[in-house]
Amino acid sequence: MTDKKQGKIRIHSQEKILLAAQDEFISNGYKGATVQSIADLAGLPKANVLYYFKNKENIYHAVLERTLDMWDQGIGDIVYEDGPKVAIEKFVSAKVKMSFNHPKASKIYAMEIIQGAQHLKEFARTYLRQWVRDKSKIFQLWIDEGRMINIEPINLIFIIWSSTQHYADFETQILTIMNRADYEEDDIEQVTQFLTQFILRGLEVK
């Protein structure tokens, strides 16, 4: 067997370990997790699992990897330079995306800060601190000009996170309420318009 070849088979069974650990996990929670559901869910001998990631805290971190690769993809981005309105705009479109695109990297995501972020406290205290600081003095500046409301950028922060993670980690309480199977391919774009003109309004952005 060529290295490609084995390359390509060791790519494509791990992919399948870690899509199967996002379900145990979110299923189970980390403590309620096992090896050997997330082998049987991934359809791969416990022996095969533990090859590639060693224990189950491997393959969480590595689950957790994924999940903060795709959350610092779909964050969004706040430019000075775009002014208020679109860069909310922006913003709530890059966040709604994530959660109907990725709802399970959102629910692991929420699982584990919930839990109290034990494997994720050092990146909440860096990257994900600085990041919330270093955007909401634009916002600041966009205020000090006369261009928002006066409010607590940081709470405008929050909000937006809240109102677009919502989609994904409450899927089931809004498709139960919706008295739907799944969401509809429309959705995304009436959420992320629905969010955007509600948030531009009470900041008295235009």
The other form holds:
There are 2 protein chains.
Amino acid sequence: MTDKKQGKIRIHSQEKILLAAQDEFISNGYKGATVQSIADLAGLPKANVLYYFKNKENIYHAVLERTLDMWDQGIGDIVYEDGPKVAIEKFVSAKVKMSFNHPKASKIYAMEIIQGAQHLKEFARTYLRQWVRDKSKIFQLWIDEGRMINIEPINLIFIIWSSTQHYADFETQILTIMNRADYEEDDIEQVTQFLTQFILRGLEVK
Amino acid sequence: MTDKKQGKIRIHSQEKILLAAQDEFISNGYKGATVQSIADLAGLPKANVLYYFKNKENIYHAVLERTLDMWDQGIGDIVYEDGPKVAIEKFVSAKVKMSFNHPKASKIYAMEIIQGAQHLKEFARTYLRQWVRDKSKIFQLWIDEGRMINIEPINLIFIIWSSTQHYADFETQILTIMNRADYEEDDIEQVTQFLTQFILRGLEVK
DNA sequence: TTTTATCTTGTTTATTTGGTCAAGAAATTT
DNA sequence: AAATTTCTTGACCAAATAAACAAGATAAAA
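Coords for the form predicted in complex with another copy of the chain, given the form predicted alone:
Whole complex next, starting from this chain.
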């Protein structure tokens, strides 16, 4: 945005708008979302929403930016010193927490990718690609040291991403199948346990 | 649709429309999709598209129906007689093939779920829930017989769904990260190998 | 050939939508 | 308190859109 001074009201309104926009973009996609609908969800007149963000694309960019920030923080890190067991425990645990606590961020991200990543090709091409490279190297080291079985590190990364994010993106389906209305506190722990155990078993050197 | 006689032209046009619609719905979501755009992609006048399908929702329903049919066929089946090893080999293999050969179907489905499954709540509530129940029972039998480790069958189902579908839904991201333009024939085999091996290791009774 | 059913398409209509504008209210600064 | 900036909002507009319509072309059936 800009260097305008940011009063309390401004921040509060912007916050309301971004939260509303997130819901609207998830429900209807970028093109299907309407500024009017975002305004209604935020409880503000449309003209006021456009005062803060000027146009629909700006709103979307702001929502995406937040999403990527979240990806970035919540990700936990994979460091060589931890060794494969602890590193994967930490990583899976962080990703599962993310999925259960911020499913909307995950959904926005997933929709972007499915629709062709028009708005964040750059993020994938630079940041993400480098991240995968770095972590693959660490996994490869552990493999060379005989501390985990010999697999393509990238396959491991994908299976962790997919299996953890699934609980956010497919929330609706999972809850329907399990005939439940919402996730519960316990679920985070249960899923984390299962996934870490399962993945670690798959990596064990016999 | 109806009991009108279906000539060659009719079927051919319908086919073109549905393929175009699939692309349009993936790119822009249900609400963002326009009949005009579908018509353009199909190379037909808009009025002609509406002659065949009457309105946008009908087009979408037809696309979804095809998607579910595909889910249904391509799924391979899990039968008790196969035992865990063969059953999971078959199932994972079928799902991976699906993901690589029909990524668009997977994407449409994923978007529907992410957006709240408005149009296929019924499918999930009935068909899918029953499917999960049936297969869970089979897994539980194998567990009781000591042929695989003791886990919640539903967790296993979710990890297989997510890890296989990932290659379809996140195609764009995966290709970008790997700096490639398209998947190749080999990839299907490679991914199938990895996932079956990995999952079977995770299930092994030591 | 005649008749009927199917298909094609340009035109029109009513509604929705993104975005602007102007006029004023509220807060902040001088 | 005066001046200035920030915020709020109803009214407005041009473009896009879903859908209906009408009139004709083509193919199929009689």
